[in-house]
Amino acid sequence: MTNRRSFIKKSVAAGAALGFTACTPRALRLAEKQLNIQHSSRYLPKLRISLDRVVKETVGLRPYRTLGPRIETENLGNTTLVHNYGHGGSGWSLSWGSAAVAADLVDTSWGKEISLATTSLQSSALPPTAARKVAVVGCGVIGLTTARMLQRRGYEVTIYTKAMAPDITSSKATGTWSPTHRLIESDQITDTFRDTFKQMHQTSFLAFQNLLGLGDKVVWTDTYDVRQELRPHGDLPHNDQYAFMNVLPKSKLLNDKEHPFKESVVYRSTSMVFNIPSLLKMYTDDFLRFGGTVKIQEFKRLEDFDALPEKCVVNCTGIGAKKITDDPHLTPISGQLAFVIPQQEVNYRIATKGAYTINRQDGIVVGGTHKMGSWNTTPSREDTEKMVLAIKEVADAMYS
């Protein structure tokens, strides 16, 4: 360090002798910080962000249900209907676990039909072969993972959907591991919910770990939370009931030499990012490869489910379930994203007041809006400007 400081002082003196502006002690500290960062493992390539680099804007509607996700069975005429919707901002994170819970309900329903077919003399009883056919309504991440889970259990699955990627809400999500984001009202948490959530959390986390190494579909990345002041301690209750959620490295408050940002309060945490376009394509391709069929069809009421040829239907319509089921507990939360031209070398995220980035292959995604009850899917240029400029202020002040 003594030799490095001596080198910097000599360099500053040489610069002044050549006519450069005289360097203050503050400039000397900045120069030393730059040298420390550039020669450390925490060096970060500088993010280039500006409004003229925004190439796309989207608005997605999170299907927030105050009681938490609805995963339950309902008898509908001649049809057994399994609901699987209402995951708020946690749909991607909990998709595989939610699919497993829904598939368990289908297994139970199928078992009842087999029992009925073998013991009843009624002509309406379903033969075992018919009971193996299942319809999944919805082709977002919940629908696709549910369909794949059912295929793995030997069912013949048809997906019925109004639209496919990229014209679905799942294509407009952030794509980060956030299993508790806008999931349930805190006063609605019961022991039954905790047990189901634990199952979904563990199943989903393992599923995403099994996707690591298959290209860029799931990646681990660091987030730098840049703040003006210290944040409150942890979001999770500190008790054994939530110990299973400690699957991520603990967030760390960095010292001044461990980050390149102007602000002195910077936290680093590590989590997963899902590259949504490639994952949706992989899920769809796998579903078709294993014999699945996709049919374009819109559903407007519950009776439309009963009209399907399959007599076991899984409802994975997300926010669309509001219109179909008239669920009073379901409401949209709109979130806008701005896509900035990708930088392959940027392998970290920035979070600051009012905005955050996500480093995905389809762009540097900038988000930060949460509008409860809004059905508006038209992007707001004002919201884009606020989010992009908030990140630009942090990025421009990075020492490079």
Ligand SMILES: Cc1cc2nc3c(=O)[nH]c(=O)nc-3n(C[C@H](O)[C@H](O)[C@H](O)COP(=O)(O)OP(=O)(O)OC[C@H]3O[C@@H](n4cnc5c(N)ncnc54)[C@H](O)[C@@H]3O)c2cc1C
Given for the second form:
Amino acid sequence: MTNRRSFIKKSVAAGAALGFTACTPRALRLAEKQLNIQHSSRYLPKLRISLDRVVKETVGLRPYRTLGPRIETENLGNTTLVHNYGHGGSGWSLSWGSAAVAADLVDTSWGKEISLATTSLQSSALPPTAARKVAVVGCGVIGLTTARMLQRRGYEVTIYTKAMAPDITSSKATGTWSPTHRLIESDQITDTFRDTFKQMHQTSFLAFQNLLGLGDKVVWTDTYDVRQELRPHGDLPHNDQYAFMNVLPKSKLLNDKEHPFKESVVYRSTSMVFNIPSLLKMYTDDFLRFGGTVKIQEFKRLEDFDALPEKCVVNCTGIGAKKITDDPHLTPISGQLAFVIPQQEVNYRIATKGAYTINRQDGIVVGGTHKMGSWNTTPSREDTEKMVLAIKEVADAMYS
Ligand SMILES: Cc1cc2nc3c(=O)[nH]c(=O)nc-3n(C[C@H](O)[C@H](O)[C@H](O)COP(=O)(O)OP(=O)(O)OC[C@H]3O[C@@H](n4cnc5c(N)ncnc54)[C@H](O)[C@@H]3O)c2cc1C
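Provide the structure of the form predicted together with the named molecule, given the form predicted alone shown above.
Whole complex next, starting from this chain.
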């Protein structure tokens, strides 16, 4: 340490002698900080972020249900209808687990006993007859994972949908592991919900671990939460709140020498990022490769499901379920994203007051809005400016 300090002093002094810099205590501190950062943590390339680098803006409607996702069976004329919608801001994270729970209900409707095996990704037994046809309505992440899960269990599946990627909410998501985000009102959490949640959470987490290593479809990434002051006691990021699941490392308050940000309060946490366009394409390709069919069709009311040739239908229509089912507990929470030209070298995330970034192949995605009850899907320039400028302030001050 003494050697390093004297090396820095000499370097700064030499620089000053050559007219490069002034040998002030501040210059010394900065030089030492930069050297420490390079030695004690990995180098974080600076974000090039500004409004003129924004190339796309989207607004998606999170299908928020105050009672939590609706995954249950309803008998409708000659049809068994299994609902699987209302995943709020957690739909990507819980998709595989939710698909497994819905597939269990489909199994039950065919009179098959649920065993532990059926809640795993792959059923141990094929269905007794080859012609067990199931319809899945909706081609978002919930519809696609449900359809794939049913195929794995031996069903013949047709997806009926009004729209596909990129014109669906699932294409307008940030793509992080956020299994509890805007999922349920806290006073509605029951023991049954807790049990189902645990099951969905575990199945999904495992599914994403199995998608690691396939290029950048799922990757682990660090988030730097940059703040003016310490988090109030008990105000844990939601990953920490669910630490009882023991799936993610705890976040850490960094010391000044472990990060390049100007602010002194910086937490680092590690979590997963999903490459949204790539995963949606892979799920669709897999579905078609295993004999699935996609038909474009809009459903106006519940009775339209009963008119389908399949006698078992899974309703995965996201916020679209509001009009079809008239569910009083379902409401949109809109969220806007601004896509900044991608920087391949950036492999970390920033969160700060009012905005966050996520590094993806298709852009540095900047988000941070939640408008409860809003059906408006037109991007607001004002929201883009607020979010991008909040991140720009943090990014521009890095290494200074
Ligand atoms: C800004 C934002 C950020 C998010 N970030 C994350 C995140 O980081 N992590 C995470 O886990 N989740 C995130 N989410 C939440 C996640 O995107 C949703 O929970 C998820 O996409 C819901 O998927 P879905 O398949 O139910 O809905 P959708 O993707 O909306 O799919 C519904 C499907 O049903 C079809 N459909 C609808 N109505 C009808 C009809 N009447 N007839 C026929 N077909 C119909 C649609 O065309 C579509 O194909 C985010 C959401 C937003 C908006």
